[in-house]
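Shown here is one chain on its own, the form predicted on its own, set out as structure tokens.
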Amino acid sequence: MTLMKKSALSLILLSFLLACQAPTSGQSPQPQEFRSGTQGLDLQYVANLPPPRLFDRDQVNIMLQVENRGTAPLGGGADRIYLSGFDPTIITGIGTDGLPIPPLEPRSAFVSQGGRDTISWRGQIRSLTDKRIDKYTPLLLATACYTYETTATAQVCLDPNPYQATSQQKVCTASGVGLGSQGAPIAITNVDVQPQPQRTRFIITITNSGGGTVYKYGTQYLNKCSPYSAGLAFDEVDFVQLSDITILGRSIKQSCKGLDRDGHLRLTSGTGQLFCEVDLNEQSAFLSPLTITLRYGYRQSIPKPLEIRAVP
């Protein structure tokens, strides 16, 4: 083969390879799997706000960074953060009403990081020598109270004839589906599928995986979450509300057992089970998406030690 023919062949191959490469700019973002993780709101004290040591008669500035690390909108409305854990006669100027959480966008298939913002307080430290003490060491506690939502979709096998004696081949076999987490502190961890003739039953396991306290969904419960209120009652804590559960294009919420009149499910030791079922008119087994949506109030706290010294 002559040198000219070899060069021409090389140019053709190079053009082909360049044509097969994806463009590096101007291309549309690709969707990604985002429903994972057990966090909703993330709280962090901003470094040196406040510093670890202060002196009396100083001003104290406290700043929190808040970030939505989950897959549901957060903030706005009655969602608030409260600061407590200190003597209000020593640190003054910080109210008991809390501060609103600004609206924070969630993660999504095209957004890898949720919304982020800051919340700040400014107080004044009174004289310690007037109280005849040399040092005061409170433990500041920032408490977030907000509503959140968990959505999970499981592809389940629906078999209207599970005990069929014929040798007909089926596309699937009904079995349990492990789900893990959905980018929220409350996780739908497993869906057990129990087929019956012309009916399928689902046992849905729900777990508090976020490390905070879950309570009933509703503004009346959100207001009682404040550390300055009378507090949430025993029959208001450890509940999630079933917003809806759908399959085959219809809701089967009315079939679910174990809910109170407001649609809340009790969690015991952080876990609860929901029992729902769907009637089938089909004749053969097939796969279908089961979508579950939960709503709830959530409370989480973050401490910060502080040392205040008296100035002679």
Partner chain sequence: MRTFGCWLLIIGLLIGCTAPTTVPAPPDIAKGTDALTIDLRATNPELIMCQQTDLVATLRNLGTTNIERGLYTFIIEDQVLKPVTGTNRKKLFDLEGRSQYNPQGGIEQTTLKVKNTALPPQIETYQTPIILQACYQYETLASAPICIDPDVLGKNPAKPCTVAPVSVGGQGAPVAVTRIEPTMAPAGNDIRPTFTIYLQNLGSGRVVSAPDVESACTTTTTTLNPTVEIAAFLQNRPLRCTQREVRLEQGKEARIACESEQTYGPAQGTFSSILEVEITYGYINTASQSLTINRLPGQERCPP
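Complement to the form predicted on its own: the form predicted in complex with its partner chain:
Chain alone follows, minus partners and molecules.
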């Protein structure tokens, strides 16, 4: 009996040892596919800052949590957040210059969560009781103005002889590549490949998927993004700049059509198309990565209703 108990115990221990075996060598953790999502900067009001109801002659504290949920660096430089929507003679002490967005690291292959920080304002509420006003209900609007970047890589098939009659099997067939999103509010959603003899044309579809407003890249446009400025003109909004497009180790930006002289592409109803092409010297079809980089300014807002009541 004692021997049977010992045997049973040994069996149980052995089972545990087998089940809890360390992973065999060669199974190292794989980098995650991180270039996905349509968010750049994420803005959230910190809970109860401000509270939904305040009273006059009180102090008001407003705090925003900012997080870089995209794959490009953000913050520092001229990127700023502004607070607007309230009467400055009732809520005082909050300036119109905005506050700088601190540098926020992007997501990457080995960093699943981007940089996070907080930005806060402090104001003072004037008396409403003196004017026999029961309440004041502004809608606070936090507006973020920043520059961002989208980088997409598509494996495309380049076929220098698409119409050649041959029995030889080709490595690949030139066709469109759907890309989805790349961890940025401006997404390169599709690359359509049109092969021709010794030349391949790409039709690249770009979409504003972030829910905000995209505008031309540059500091002067960034300043105009402020709610306290004259605003961006119609020919400054809905533009992205093609920073570069490379394939076969070389840039083909010069071949691209649809750009203005500053290299900006206009988006119509949130979508635009870019036409680029590459000349081929090869003899047979092959796969190659096509890398596209866009730069742009982006504006997004988040509202917060507030109720300020008069107290005796």
